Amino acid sequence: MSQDKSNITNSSFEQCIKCTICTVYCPVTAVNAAYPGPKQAGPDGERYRLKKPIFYDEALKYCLNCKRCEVVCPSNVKIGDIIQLARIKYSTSSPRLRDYILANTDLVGSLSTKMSKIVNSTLKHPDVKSILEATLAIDSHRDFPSYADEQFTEWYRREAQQEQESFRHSVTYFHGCYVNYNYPQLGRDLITLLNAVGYGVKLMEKERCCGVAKISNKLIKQATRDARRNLAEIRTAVARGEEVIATSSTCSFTMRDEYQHILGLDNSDVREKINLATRFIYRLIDSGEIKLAFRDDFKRRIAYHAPCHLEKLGWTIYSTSLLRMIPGLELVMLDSQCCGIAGTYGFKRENYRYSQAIGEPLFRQIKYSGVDAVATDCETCKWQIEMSAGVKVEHPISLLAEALDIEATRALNGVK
């Protein structure tokens, strides 16, 4: 079911009280004078665009869609949505070959994992990076994430699928492109953790990319097609009585909010069943349904970076609360700052210097924090921080799995 996307902006922008707090908190405005800022690009600009589309400003392409403007808005104006919908409706620029390549993560990932050693070494070569910048305008300074030798779904079907039917409870896991093609270990860590507390983990049969990269690159028809398929799979899981959980904060955010607000798809029947893994686990612990036991020899000093989309969801507390439960983990909370990569945004030559300038205060803070590693729930934040701060980044789920005393946890939860 679709809805009129224009109703979202029409019912929101008139609530703006012109306080400009969104502009103060916008990470782009501080580093890019060409960007008019969220107030002018969003509610102010919408008033003009509804009268005459010629008032659209192509500088709106610099918006990260980080949603920080919406987090701080006292009037609950959907500023980021207004800007993204304006880009979709009014921009005369068309997606380039680069944008198709960066956005079609399932296609690129499925091909790259089949020859990962060649792809990984090739993408690291300086001459190849220079060629990509000259031909596709992918900045040569940007490091690419490595591809795995085997897709997560292949490992799951071979090693884990049969066992998952033996547990008394189950969830459906939206693994996303990152886990499937780049870092299957995170998916394995989640299964280890959930199996230890008595939950089996099922996968969607026809999962597609959540669509965030296609939305940001104006491939709306493709994003809508994939979103419809994912929603059908989610509804099937919910009908079985299962929640759908993701380890990516952006995947969770996109399926819960962007499907409706940007693509105009009605997901109200399943929205509250789409969850983040850390939130799902924390709520089970908080309700007394499960218990965790940890190793005595686990000692780590970890900084936590809150991804922008996780802050928009209001769910940072679940990840940090779980990390605080680990006896041997010293948690250092980083200031709330955007890392600057914004998915495919930071790969593009025209955005790279802004991306790095936005993230510089965060990188500097991490370098001087003296931590073993940084924890975050967003894969692209991981890529940006590892490249720019030179510190290893791990997911809270992986840290929990590493610190877990598996046998003691299974015993506590009556799992044989």
Contents of the next structure:
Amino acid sequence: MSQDKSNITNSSFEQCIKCTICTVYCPVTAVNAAYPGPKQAGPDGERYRLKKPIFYDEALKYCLNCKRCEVVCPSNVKIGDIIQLARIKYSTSSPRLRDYILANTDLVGSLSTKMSKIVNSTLKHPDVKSILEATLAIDSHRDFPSYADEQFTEWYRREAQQEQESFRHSVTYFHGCYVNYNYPQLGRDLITLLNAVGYGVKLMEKERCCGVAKISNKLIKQATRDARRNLAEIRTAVARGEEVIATSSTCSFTMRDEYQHILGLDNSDVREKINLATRFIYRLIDSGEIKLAFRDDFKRRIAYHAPCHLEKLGWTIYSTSLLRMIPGLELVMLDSQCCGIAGTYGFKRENYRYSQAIGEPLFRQIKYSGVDAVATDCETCKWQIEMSAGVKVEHPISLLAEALDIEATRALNGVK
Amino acid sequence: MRYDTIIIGGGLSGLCCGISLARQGQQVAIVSAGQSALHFCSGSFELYGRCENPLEGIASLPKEHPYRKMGIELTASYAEQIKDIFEAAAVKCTGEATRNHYCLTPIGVIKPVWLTLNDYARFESPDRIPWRKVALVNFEGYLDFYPQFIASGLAKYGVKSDIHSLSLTAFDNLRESSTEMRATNIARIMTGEILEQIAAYLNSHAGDAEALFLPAAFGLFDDTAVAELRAMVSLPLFFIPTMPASVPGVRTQIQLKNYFQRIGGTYLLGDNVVSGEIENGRLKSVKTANHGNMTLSADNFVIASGSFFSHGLIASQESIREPIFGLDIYADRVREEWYDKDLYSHQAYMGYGVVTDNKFRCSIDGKCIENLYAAGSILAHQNALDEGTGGGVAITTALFVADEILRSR
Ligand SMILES: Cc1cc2nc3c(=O)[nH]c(=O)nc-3n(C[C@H](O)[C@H](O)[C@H](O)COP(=O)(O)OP(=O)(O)OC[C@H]3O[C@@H](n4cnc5c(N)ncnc54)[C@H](O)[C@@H]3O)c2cc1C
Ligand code: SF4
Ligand code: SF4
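Form predicted on its own done, so how does the form predicted together with its partner chain look?
Then the entire complex follows, led off by the chain already shown.
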């Protein structure tokens, strides 16, 4: 008998002991009474849905897929996965034009970088924002991330690629859409840092978007196509003896976990090789393979915000441990809580209000923390915090690069 | 990654142990698979519930019992020490190890306990309840609180109750998803104006009651709401435990965790310790699901992964085991012996757990692992429910193990 028919699925909903702990920590439950909450939307609802799909509740669309419920569940129920799979399987609403535009970060990004000046100023215009809200239901309160005038990959091929061959070690960098179209500087900072410790940075032949936005907008076919392509690229890199690192915690999380759990692609042969930049560097330092030297004129007070997907990976400790290594950096840990944006979720008119309410305690804490900047490993958290708390947000890798004494680090690691 | 001590399990026991070690200068990491049994805490901790003076009662427990392993003197001393830790963590509670007091359970049973969080009603003895009449106030539409049970519980001791149902427009929103009207969700909206409305209601509806009782749905992350409401009502105000998850239990968990982090501890939530590397009778490092090939190493380790509820122990059709290391355990071999079909009679499985030497060090196949200690509800030969010893064992064994670790250097 197939699993569907036997009423036993390979999902973990049967492990739920109904303890209700997950409901205490769901950020949506806290602000939106129309959301049934992780227990009801996840394991409890699954029981009904397996009997009759009609029990599917469209309110499941309010789930942020933040996985905070999974982090606290003492019984290892994959609550977030159950909810996302149910949305894909049972929801009858199909993605609208707006969802295509928000989800196709790579397509929209490559068009926008070509016309960045026009796009950036246009997207800031209140009239344009109102039109976007009226026609596409993209909330007009939302600030758009601005586009770079040159893609990271273009810069890389022109300025950096050749030199990367000259290093003793190498690593493949999954830059993601954000670095490529919006913030190439982060990619450059990573290269500065890794080159200084003797690592050359390579890119994939043809990197695709990790797919997180397509998954959450139910564009599963497209997401699967991109994921297959990326997995092939990852396998090539691994065959060369390289790890693949991302600077975005969500890209890393998506390729490690969502490819398998949501898209059903087997990535077990390479999963351990899909890493996050801060974890990769921490491990090299911890094992004594590399050393960093810092400038003594670097003095900053920085708060760290732990993105949901980084918390789910359990890897926040690597980013914060690296930041603590910088002598002139005073680190303030913010309470671990969702910022509310959840990728494209917070851009949608129907979610904007909840998105801001979820992030409110975090914004308040940041405003009162008296820091120069916030550090975080996620680009959408960065947009949300910059817009809502009015504080600049930087990536830990950029802070490390800024604080680095490049010459001294090169010398320590025998790099000419 | 390297620490002085790594603790597996971040419930009451793991946190108390971690706090004690961090206060004495150690670098400590706690790895916890999920949230703990504290989320079910009724608001009181029990040291020993079967007689008036818990410390005297302990002497009658079998000699394998964790309290007997520490001895009465040390148990008493750790029961005293925890007060200091709780105070530093802003967990406010009252009680003495030499004399139980009494609290009310969610179903109105009056029960002897050791420490009670200051939110809750507590009395020196059921025969000396200081009120002749109380007002029991529920929220309309809230199903996890049973004022009738409480009323009949109190009536047994001659206390009369008036039952009120408080309706607030603020609840309309919560009632939208009927399953979500839980104490923890209610507690989120209990601030500012809503507290004022509740205070006004209480002040005008109390009648001739001498005390007010409400469901414990106030103060999820700290006890500000509790203090604010108390300041606004004219009568003594107490809370009664609800069905889980328990608001004061969640708060206690968060306060202890925050304090542990404040004094330099590392708390890794949502991760499972899956295996360990043992060499020459010592545990060198552990592997976790999230950290994969990055092992966590330490001089000493504590396993405080709880009992069956938290998967510190696992029962399959055939056997009972400790899943990470396969530690030696005490359990009956035959499944029929594990439990009694009558839910309310003595359950043998409750006494199962990891066996240790007198320092709470664990063993595998009879061979001691010198630097692996066990603390809390994973320990064998305690039956928390029968004896009324849950919180007490979790706390005192944790502090004992912390001191053993410091002594072992
Ligand atoms: C439903 C219930 C209600 C209770 N109510 C009370 C009460 O009101 N008063 C009282 O005094 N006692 C009560 N008790 C007794 C309770 O067991 C103790 O008071 C105490 O909370 C136990 O603490 P602990 O730290 O030993 O275990 P737990 O609180 O169970 O914590 C164990 C932790 O270890 C984690 N863990 C398990 N396996 C792993 C792994 N492989 N890797 C990493 N982490 C892991 C779990 O996720 C969990 O967070 C209650 C117990 C239960 C089950
Ligand atoms: S926390 Fe886990 S076990 Fe508890 S109700 Fe939620 S899904 Fe079920
Ligand atoms: S994934 Fe996040 S939003 Fe969705 S149910 Fe879990 S905690 Fe709530």
